[in-house]
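Given next, in structure tokens, is a single chain: the form predicted on its own.
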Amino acid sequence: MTLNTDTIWMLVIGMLAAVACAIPGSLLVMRRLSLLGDAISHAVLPGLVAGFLLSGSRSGEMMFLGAVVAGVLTAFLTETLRRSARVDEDASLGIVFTSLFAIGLILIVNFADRVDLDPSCVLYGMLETAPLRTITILDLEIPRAALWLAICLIVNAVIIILLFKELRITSFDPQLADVQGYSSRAMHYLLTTMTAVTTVAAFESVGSILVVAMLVVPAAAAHLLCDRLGPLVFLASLLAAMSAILGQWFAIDVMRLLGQPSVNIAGSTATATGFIFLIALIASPRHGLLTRLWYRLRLAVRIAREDALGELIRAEESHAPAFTRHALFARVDASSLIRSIAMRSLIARSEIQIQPAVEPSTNRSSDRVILLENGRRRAVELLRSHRLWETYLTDRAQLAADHTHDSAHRLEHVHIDPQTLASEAGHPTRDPHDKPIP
């Protein structure tokens, strides 16, 4: 990454904004209030206009204060409407933020000659020019955005550390929190105030798109990787900082290598958050798509393997001729890939053996599937489970005996203590079809 004073400050401002947003964003995601950040970023418009009209300047503290008041008002009106009018939370949020946004548009229309708000700046921010707007502290020229965002980040971190227990319990069980003396409403308003202040602090530098992305996407990606709130907040902050670095690197250096002009850094950073979330969605060890695909594959192979053992033990019980490989394949309800994997697994586990044989009638060679001792032991367990389930469904669920096979066939693959199942079924010795229960 090409580094000079301006690019370093842009990177610092982007990382401060990303991490400052990720801290309250983690709690919003856990509370299922992810759209609150989007609502506040729209609802602050009347506060921005009112602050400009009162101060006459776009860089005044009155705009910041007005936007914060509008953001907190959004949260207050949303909660009041939900509690008093019995409106769903998402509906009340939509009503409030669209109403405030419309009021802001009316103010802009009526005072258009006095308000200078560039729509592109609202959407994408002005991160590229943020290092130019400085403030002097101890003879040091520091960008105003970096100072405000650093203060915002420190305040958010202090709040989450000091009130972690209260925020955690009110996020997961508000009723229990109220019973134990922790006001869930107060914590809700504190969180929404944090969100409003953070949104407004980052609004001018990175715009509404990056603010919404950083409030939601890093926390959502972290939630795919861990389930505990403490590590989630830390991981979301780390992913947000990584997104800021990747976004600036792509917007400036990668585009230069491609011979293209630089793109907006805030938009590129928002894209980087989506890329990181996609990686987490695919490769998460517990909730990722690959993990789920692997679990489903293992489950399908196990069921196919157990179905094959069930067919073999039933054929052995009825003294039927041994299955050929092809005949056994045909009896297992699975895809050819799953059946092939299941067959190899049975052989590797020393549960079956494939023996070559010659058909007497056709004098053609074929493979015979022989059930070995390990496989017979597992097959007997499955047969016992199946017939116990048939008995249980007949006696307890009052199903007709000829309607229990399919349900028992599915339930026999559920891992349950055989003694518990036998006890629930009444320790029967024969199933509803008068077959012995092993």
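Residue numbers count along the first chain shown, from 1. Since we're looking at a predicted model, the values are computed, not measured. The term rigid core refers to the maximal set of C-alpha atoms that superpose within 1.5 Å between the two forms. Compared with the form predicted in complex with the partner chain:
Assigning each C-alpha to whichever rigid part's superposition fits it better places Asn264 and Leu100 together in one part between the two forms. Smaller rigid part rotated by 10 degrees relative to the larger one between the two forms (C-alpha superpositions, whole degrees).
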Second form
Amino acid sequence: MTLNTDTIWMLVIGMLAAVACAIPGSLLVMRRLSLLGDAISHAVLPGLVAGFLLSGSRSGEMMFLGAVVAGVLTAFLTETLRRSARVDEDASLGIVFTSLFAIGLILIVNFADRVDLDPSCVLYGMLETAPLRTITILDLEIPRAALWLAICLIVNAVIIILLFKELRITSFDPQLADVQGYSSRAMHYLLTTMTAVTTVAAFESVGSILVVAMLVVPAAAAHLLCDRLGPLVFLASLLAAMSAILGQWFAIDVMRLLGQPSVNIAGSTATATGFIFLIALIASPRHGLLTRLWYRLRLAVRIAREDALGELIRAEESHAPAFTRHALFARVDASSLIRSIAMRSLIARSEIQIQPAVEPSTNRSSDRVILLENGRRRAVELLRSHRLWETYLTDRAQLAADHTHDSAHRLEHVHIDPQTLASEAGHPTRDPHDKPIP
Amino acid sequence: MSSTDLHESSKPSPQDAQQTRPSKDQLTHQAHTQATSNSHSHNSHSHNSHPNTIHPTNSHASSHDPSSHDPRFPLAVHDLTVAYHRKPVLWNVDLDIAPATLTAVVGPNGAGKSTLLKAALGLLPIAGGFVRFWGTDLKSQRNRVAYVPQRESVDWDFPVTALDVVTMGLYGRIGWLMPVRKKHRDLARHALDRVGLADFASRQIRQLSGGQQQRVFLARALAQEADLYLMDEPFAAVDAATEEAIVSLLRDLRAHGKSAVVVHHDLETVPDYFDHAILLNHRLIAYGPVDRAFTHENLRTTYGGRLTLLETAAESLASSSKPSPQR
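The form predicted on its own done, now the form predicted in complex with the partner chain:
To see the whole picture, the full complex is given below, headed by that same chain.
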């Protein structure tokens, strides 16, 4: 990774902005208020313009203050609209931020035409030039953005550590919080103010897309990996910082390796956090797609295996000739991949045996499937379960006898204590179709 | 428009005005004899003269209701009126919950049962009347009142464990800015044990069954060691084992002198589970010991009988600009 004073500062600013956003973002996402940050980042526009008009200069403290006021106002108006009129949370958010944004546009066009508001600056920020706008404190020349964001991050971290319990209860169960004397409204406004200040502070250097991404995506990814709020906030911050590193590395170094000009760091970082989310979505041990796919596959194979055993035992019961492998395959309702895995697994568990044979007339394979002792024991259990379920469904659930086979066919795969099932079904000896229950 | 404008007959009757604060002996007597909304007299003879008859026009208490400021009554609701978006949901409700009683709140959907609990706890603005806990306001009694909200009121995907949720019952005692300590977690673990969920302490709450989730809420209220429990449908969609567990816990609470007010849907179990019943359909239809208040006639009024005039008035209050038809 290329490191010089400028790129280090860019990295520091990017990481500070990412982590500062991830902290209030975790709480917003858990409160299902993810888009509040998006709304605030738009709605600050009239505040920025008003601050500019009042102070007469750009990049002044007045603009910052105006933006924060507008951000808090967004949250306040949204909440008031939701409480007093019959408007949903998301609809009132939509009403408030579009109105404020529009007012900001009108203000710019009519009163502050000199402001060169570059749309791409708003979207992607100016991280590449942020190290150049410096401020001197204690004889140290540091980028202004780094100072602001560091303060912002420290304040956010202190708030979430000191008020963790309060934020948790008001997010999870605001009514209980109010009954216990923790004002949920006060906490809501605290969180909103945190979001507004952080959004405005990060906005200038990293742009609105990255702000919204950092508020939402690391928290959403962390939620896939964590079951408690504390670790979730910590992990979200970590993932946000990782995205900043990954984003800058990709934007500068990878692009150079590819012989391309470097791309916008903020955009690259937002992409990186999306990529991290994707990995979490696929590979999360509990909620991930891979895990779910694996469980589904295992279940499908087990059902196919059990269905095959059921066919074999029923054939034995009616003294039919042994199944050929092809005939058995045809009777099991599953995809061919699942069927062949199931068959292999049956052989591996020594529940069945394949007796090779060749049909002499056609010269095609006609392997016989032989039920072994292991398999017979399991198959009898299944048959018993199936017929008990049929009895239970007709006697207890009042289903017509000819309706029960399909339901019982599904239910026989459910692992349930055979004793319980037998006693619930009333210890029958024959099923509704007058077949013996083993 | 204030709630009193809706009723012309809100002046205290001379009989009510003569009432004095009940003596200690009278207190329990009163709690058990006070039946149906019309009887606010402490004279038990009045029950014989008006056995469970309903006088809706007379359903509000006098302004000299003695229990409102009596520190022995865990909950006293006086002339409570609550409105959502100007449409009144509860009209002039009066209640006194005595110590060591289990009270069911029954009524059709939308009758204001949950609203009654929420308004009493200050979660909803009150349009008229007042609520007292042990004769004073909730602020000074917070830790003595536990609330069990409806299970659907929270997001079960929220990243908290069962133990975290139960610990929240202790936040009132822990106080602002103070951390949750080991002794609090031990108390919470003990409460989880009481509802049979000791082994589930570290489970994320989505991984619990509906009945287990309800028991977690119950454990949270138990951890609080409150004296009054306000529960919103704790029996909704729970398995038989959970229902049994809740009932035995309620009885245990009563045996320790605590009271519970429980919004309940299953009318069949009311006489079995509860001592008192509140029959509610926007107004108080009947309140008192189950054998007096929970009668067929009162139930018919609660679930079937409609007061069309009041409904019309409520509708017109909702459309704010129009004057009330009563004026």
